[in-house]
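Given as structure tokens, the chain that follows is alone and in the form predicted alone.
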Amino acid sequence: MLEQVAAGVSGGYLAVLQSLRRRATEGGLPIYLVGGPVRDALLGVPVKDLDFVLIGDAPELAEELASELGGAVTVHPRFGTATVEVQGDRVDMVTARKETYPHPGSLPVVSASGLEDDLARRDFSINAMALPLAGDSAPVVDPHGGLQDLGDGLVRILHPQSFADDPTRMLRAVRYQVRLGFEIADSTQSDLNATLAEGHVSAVTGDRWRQDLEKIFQEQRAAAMLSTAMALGILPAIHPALCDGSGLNRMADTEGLGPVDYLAALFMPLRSADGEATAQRLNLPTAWLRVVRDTIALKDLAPSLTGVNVAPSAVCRALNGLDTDAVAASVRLVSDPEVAGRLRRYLDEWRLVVPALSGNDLLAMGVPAGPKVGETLQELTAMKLDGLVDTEGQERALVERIISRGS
């Protein structure tokens, strides 16, 4: 199986894997490939990253690897972990540890331990398997029935308090359920419902919830994952306003979407006050907060952008200053195809229209310096958008009329 993993990776990943296999085989290094890479290799899907557990000092080993392979290392001393970057590829290395949670939703207290404790601290059985790097045909270490659950297509937590210890695992359960086409095991569903009922979601900071949502936004089936999390009651537990999936439904069958599209879809149905409160709960960064505000504003603006008498200049007046990512997402979110078409034309054409005359040209023609120059440029732009002027000569004639009108 290690040969299968090695055949599926390249660059820095392959260099790290080869070095660690050599150290494990020749020097008896107790290191294991763990978690997602083992799961994906067993499923026969591409392995996208590598994670290792060492019975020993992982940061020290990471420093040695970085030195050998010409890479860089970042150490996280609180958890005894390190990240090695080689040829642009990032590999996580973890000191085998056990974890205890002082109270539901808290960050864990960790201490060095063995492989058994390290696998027991993980989220789901399908992620709690390890593959020794020593030798060529070592069996998978599977103390929690991950192989059986892979075969049965189940997402199952390792113990009844798993969701209470870390409620963000509920979103991870949904990610694996939808991505892999699995089902959540009945006992796991019961534990999820209990955790929601006990209110442990509120103990988790907004930053941690946002980070898990960001991971979902990167997924190919993000809309389905978010809809599922909403239906299960996870998103409404984070904030009650996250209960309308109409925006997500409009994104369900659309390809080529990015994180901002899913963010907009999630927030589009909300009222402005609810959007602000939910954004505060998730501690959204400034750029995302602007997308949220402008997506909600666009929803409220949409009725004014429909009808045969809406001129391009009116569309631009309404949309200028709004976040273009929010406008682009709203093209897919609005229900009126006429409005969607105007939003698309705004992005592709109308917002790029500028007069042939510049501010200096207007000053040379006699337009007074100051606000009048900007006002005249705006009027020229509006007339050009609406097809009322086309050539530079027509623009000059209009400016002359504006000057005479003001004298």
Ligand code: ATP
Given for the second form:
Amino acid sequence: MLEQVAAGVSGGYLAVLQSLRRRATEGGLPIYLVGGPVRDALLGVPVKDLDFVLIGDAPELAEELASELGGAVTVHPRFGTATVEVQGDRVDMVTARKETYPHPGSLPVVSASGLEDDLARRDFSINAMALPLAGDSAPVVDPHGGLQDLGDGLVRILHPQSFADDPTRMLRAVRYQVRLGFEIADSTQSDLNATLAEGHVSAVTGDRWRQDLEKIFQEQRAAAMLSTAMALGILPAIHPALCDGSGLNRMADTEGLGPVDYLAALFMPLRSADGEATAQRLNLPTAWLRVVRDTIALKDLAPSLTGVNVAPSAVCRALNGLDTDAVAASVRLVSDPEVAGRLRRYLDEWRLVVPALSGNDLLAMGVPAGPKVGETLQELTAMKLDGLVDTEGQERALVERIISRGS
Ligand code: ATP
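Okay, that one was the form predicted alone. Can I see the form predicted in complex with adenosine-5'-triphosphate (ATP) too?
The complete assembly is shown below, putting the previous chain first.
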């Protein structure tokens, strides 16, 4: 199976894999491929990235690899982990460790340990398998029935306390369930329900929830994942306002969407005050807070953009200043196709319209310096947008009229 993994990677990934296989085979280094890449290789799907676990000092090995292959290392001493970047590819290496959770939802206390403990601290049986790098044909280390669950299409936690220890695993479960087309095992579903009922969700910081939401936002089937997490009660437990899936439903079958589209879809149905409170719970960064605010604002003003009498200049007045990512996401989120069309044209054409005349031209024509210049430019832009002026000559005539009007 290692050959199959090696055949599917290139560049820095391949260089790291080859060096580690040599160190394991020739030097007896106790190192394993672990987690996602083992799961994906067994499923026969492309391996996205490589994660390794070492019985020993992972940061030290990472430094050695980086100097051998010409890469850079980032070390996270608290967890004994390191990331090596070679030819732009990033590979995670962890020191095999044991984790204990002092209270539900807290960060784990970590100590170096062996492979068994390292696999036992993981989230699901399908992610708790390791492949030795020594030799060509060592069997997969699978102490938790991962192979069986892969075959049966089941996401299963390793012990009943798992979700209480780390409630973010509930979102991870949904991510794998939907991505792989699996089911959540019955006992895992019961433990998930119990964890929700026991209120452990509130013990987890907004940053940690947001990081797992960000992972979902990067998935192809993010809308289905978020809808599932909502239906299971996970999102409403994070904040009760996250309970309306109408925005997500509109995104369900659309391809090529990005994180901001899913963020907007999740927040669009909320009332403004709930949007603020939920954004605060998740400690959203400023750029995302803007998307949330402006998506909700846009939903509230959308009714004013419908009907035959809405001129392009009125659309621009309503939308200018709103985050363009929020407007782009709203093209898919608003229910009225006429409004969606206007948002699209705003993004593609209308917001880019400027008059032929500049501020200096206006001053030269006799518009007094000060706010009048900006106001006149705005008026010219609005007239141009609405098709009332077209050429520079027509703009000049209009300015003459404005000057003689004197207001
Ligand atoms: P993929 O989505 O392909 O599995 P990933 O980005 O989700 O990749 P990571 O989040 O990098 O995977 O996690 C790598 C491995 O670390 C997982 O396969 C899992 O074994 C373990 N892991 C990650 N997060 C947790 C968690 N919250 N609890 C327990 N184990 C975890």
